[in-house]
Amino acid sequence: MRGARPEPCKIEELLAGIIAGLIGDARHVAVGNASPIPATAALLARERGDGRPYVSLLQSRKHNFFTDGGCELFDCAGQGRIDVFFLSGGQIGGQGDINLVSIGDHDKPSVRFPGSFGSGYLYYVVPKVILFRLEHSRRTLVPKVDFVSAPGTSPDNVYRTGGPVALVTNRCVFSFDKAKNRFRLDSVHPGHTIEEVRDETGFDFDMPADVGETPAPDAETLRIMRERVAPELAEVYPQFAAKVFGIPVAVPA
């Protein structure tokens, strides 16, 4: 039953449960490449919503109606038909900027990331963008990113329907205050502390007087993830499904 005492869960299950809650009443959720936890969350939200939201997993044959890759995704987003998307970055700045290009001098970088693809465009047009980062440290959450792949905020005279609503990490959950253009600490995950979050975060953030603990998924949520979501997830992320949920990796005949 929903509301039952939480069972022990893995960090991936905790984060997927959080993100599923942030998805809310979206009509259409799109998930890009290399995003198994957001994919888990999107499928979980669909299972709990009796088929709503519609979920597009870009690497999936079963859960993706696009036939022309990014072109159709961008068209769909530009028409206002994608409500939620997910972004991460090698660096995430205190105003929601993300860096998917490089660290250090642009001509001679010390670190090179895969690249921006459509992040800058989608960040502008998708109403609810959920940021996520599994390494919560001062080298990843920085005051100012070295390269702006996609800005979290825009000047007042720039028309923009999209932007960040939250940042979920392995330590805590931040919401994004669009009026102040900065993050606010909402909750700290079990086993972590406010002091730890403050010490490991490179940017300044707001914080209420009483910061609660991130609630773990209840027994029914875990059951849905493990019994119904995990087998669907294995098509796109077989190694992740095996590690987290124990789904055997299919061996080609």
The other form holds:
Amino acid sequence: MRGARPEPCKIEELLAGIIAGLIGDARHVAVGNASPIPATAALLARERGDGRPYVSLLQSRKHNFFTDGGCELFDCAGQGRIDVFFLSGGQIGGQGDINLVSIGDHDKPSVRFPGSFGSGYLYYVVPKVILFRLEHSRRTLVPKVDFVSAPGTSPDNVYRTGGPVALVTNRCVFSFDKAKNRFRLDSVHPGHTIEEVRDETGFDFDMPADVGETPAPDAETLRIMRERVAPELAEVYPQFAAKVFGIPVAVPA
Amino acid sequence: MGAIRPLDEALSGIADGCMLAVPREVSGVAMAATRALIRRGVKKLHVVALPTSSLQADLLIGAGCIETLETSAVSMGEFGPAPRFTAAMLAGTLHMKDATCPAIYASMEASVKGLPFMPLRGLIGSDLMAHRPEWKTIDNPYGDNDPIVLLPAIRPDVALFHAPMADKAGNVWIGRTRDLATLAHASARTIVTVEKIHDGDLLADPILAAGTLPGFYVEAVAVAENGAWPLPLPDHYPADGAHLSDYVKRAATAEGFARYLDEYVHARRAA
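Other form of same protein, the form predicted in complex with its partner chain, not the form predicted on its own:
Up next: the whole complex, starting with the chain shown before.
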């Protein structure tokens, strides 16, 4: 029941609950690579919404309705038929820029990340992009990224129907103020403090006078996540489903 | 067209230095064929992965088969960074053409349509543009002060992938994995490995025909049972997580990777 006393939950469950709330009222939520917590959140939102929104886990067979390959997915996004997507970054800058490529010289980097995936397009055309980064530190949340896989905002004449709305970390939730082109601290997770967030964040951000505590998921939300969402996750994120929810990893025949 | 051949013979159409197009890790990666190419010692490949890659690119990089890699990301997913890709990037020994997923689809779609280029939204203001002089920004001729990026067509020499089945005429059943059709339509030639040969004509049954890549596009088909292992063949078998996890640990060093190749690539003919 909503409002019931929260029971102990893992950080992954707390974040999935928050992200499910941020998804809000959407028709279609897509989830890309290496995004187990957003996938949990999207499936949770669908369970609570009685089948709405449509959820496309792009690594999944079962939770993926596309029948015309990657072309259909990106065509869909270009037409505005994907309302919510999730992106992360090896670095995330104070103006919402994300770096999924490298630190240092691009051709001889000191750190190399996997690559930009769909960000160089989806960040521009999906109205609600929720950023997530589980390592909240000065090396990940930086004033300026070394390589811009995709910028947080664009000049007025650049076609841009989408962009960041929030950044969820292991310490707090920021919203993104598009007009001011910067993040604003919304809430701090239980067990963490505003001082800690300030110390561990490399970029400047706005802070209202009253920053509350991130609400933990209620018992009913946790039950749905653990009983109904977790088994569905195991197809795409078997290691995550095993670690967080104790779902046994299937062994190939 | 579309002859069924032994694996090594089917792969003879993949020459040193060619542009080789391959699918992402969950779309039917021809891993048995990849191991056969490494055994053969293929060199200087320009690999285009639609739109990302995992073990396949990592193995080919570690084995010294790739000169240029064009893709949007290389990662081992839940098992972490791709170790040989990362090592090569840090050492500066791999020419990487970083992209974003829809840019590779769009460039291939240009080739599919026989067009020189395709426009794409996004990209403007990304550092991806700074490293790709061939990606040009123009003013939308039908708009008013509306910059848009043009991407040149990618026309691979060969597409290589793994599918559930083919018939004796070389028609290949790909089901809903339509990226495989994009690869075949965009590439000059296509080589396919399959789990099995279907006894009958895939184009004769309207339900199967809808998911069939006509043999018209297919130069050679080889049977490679379990041919995507240790990657998954969706709807048929899952990824072998234990193997992938072990690979990532072993490939963390060049020596460990060499031992992996000895054990899983060179020791077996068509594992």
